[in-house]
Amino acid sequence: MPARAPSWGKLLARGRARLEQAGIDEADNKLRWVAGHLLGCGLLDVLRHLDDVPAPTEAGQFGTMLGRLERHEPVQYVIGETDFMGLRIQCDPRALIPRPETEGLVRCAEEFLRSRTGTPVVVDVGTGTGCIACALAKRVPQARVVATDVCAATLDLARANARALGVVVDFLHADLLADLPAASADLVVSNPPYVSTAECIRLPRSIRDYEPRGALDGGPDGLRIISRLVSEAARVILPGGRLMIEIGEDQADAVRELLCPKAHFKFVAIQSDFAGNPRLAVAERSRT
């Protein structure tokens, strides 16, 4: 008599077993976000099927995905999607995954959008999955969103995940903000490259090996894209308008100096994350 193929909750403990030894970190959730994502469901529901033996097509991609997993590629390829705002974004090599560290300027890009009046028009530089960019036209279908973004290939990504949602969003292939008007946009948001060179090469596995290198180096001190962005989002935005960027825990008083009166700007803040870690600043541009 053949052997009863094995549930579940068996085929986790063995893959937690194999990441475990890999030395894979948080090997539990991540098999748990593959076996929900062939399962569909979420990860708490998962408990509920370790009982019941998966098809033999739905056992053959586990070992598939945990083979990747066991690799240090990570989960968010691995399964092809992963949860930003609420939203479900697909995701894949072509650019960085969406953190919950970014939701943050979402909602303080979102609370300044419903403070204008009109269709305000906001500007998501660099925009990779189009994360962002998807999120603001989902939390305020009266502004008008733009995103850039210098990769064509990650372009073709964040448009799909754009169609998938069923947002409306501009998508411009270019280097930051070249090709937008003069005075065009009232608010201008980025998640750039601000990973210093140096600190490139000692990121995990997970991220060094498989996340795309522009999206994270930001050269020798990690301020490159930024201070160009900062030079030409002063062309871009209206004046009273803002600029908000993601910046490296460490980068707070070397990015408040470039937002100065000398750049056009007037300094508002930097916010925390919920780690409590510098991670947003925030400027307007002068209206002289």
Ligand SMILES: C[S@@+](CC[C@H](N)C(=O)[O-])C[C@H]1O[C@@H](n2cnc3c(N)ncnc32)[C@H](O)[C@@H]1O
The other form holds:
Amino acid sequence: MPARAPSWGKLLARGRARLEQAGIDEADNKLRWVAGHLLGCGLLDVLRHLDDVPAPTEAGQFGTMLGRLERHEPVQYVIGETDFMGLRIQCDPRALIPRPETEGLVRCAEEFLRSRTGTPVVVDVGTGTGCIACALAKRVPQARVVATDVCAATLDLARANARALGVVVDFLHADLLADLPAASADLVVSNPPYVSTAECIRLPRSIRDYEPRGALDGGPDGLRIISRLVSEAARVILPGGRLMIEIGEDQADAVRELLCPKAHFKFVAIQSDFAGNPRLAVAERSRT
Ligand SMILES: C[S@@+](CC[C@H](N)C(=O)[O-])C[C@H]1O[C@@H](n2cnc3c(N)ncnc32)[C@H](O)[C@@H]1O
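Follow the form predicted alone with the form predicted together with the named molecule, if you could.
Full assembly next; the chain just shown is listed first.
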């Protein structure tokens, strides 16, 4: 009698053993994420299918995806998507995987945009997958959302996300805020590359080997892009408008110094993420 094909429960248990052997953390979660993707259900609902036997094609796909996880590829690239602010964002190595801490930047931006009258203009610099721009376009429909990225391939992915989500974002292939007119934006937001070059080399393999270096490397001190952004933002933001930048947890003092009256900004706040780390710098464009 031919052996019965393994159930989902068996595949997951074998998968866990292989991932643990390969030194992959959160093995159970990642495998459930993959199984849920193939089954078309959420992580918790996977548990209802443990005794079911997957179709041979599903089992084959699971095996291929397991192999990719084993090679330290991030699960979001393996399944091709992630959740950001309740939105399904397509992911692939053209762009950084959206992180949960960036949701704090979106909430802060949303609150500010809602306080503006008319059609406020927000520019998302270094849009990556377009996650921030798309979330703002969904949540603040009265705003005009512009998004830039220096990488053309990244922008193609961001455009695909905006199309799939049914939101309107004006994407520009630009170096930071080049090409944007002076005094044209109420708000500039950015999650720029802010990891120092030395730190990039020490990042976990799943990030270092898979996510784009241009999305991470902020130069020798990690501040190369942020300091350029501050001076360009002073030209583009309307007086009384705001600049919001996601920063590394050890950069608060340095960024606070950059956001000074001499640079045409009045420092507003450094906000912490859910883990209590200072991760978001907020400043107001001076009126003079
Ligand atoms: C840390 S990723 C952020 C991606 C996305 N906004 C997010 O939060 O997930 C930084 C992005 O900035 C882009 N970038 C790097 N240098 C840039 C520059 N000089 N001008 C515009 N975009 C740049 C990278 O291509 C990358 O997509």
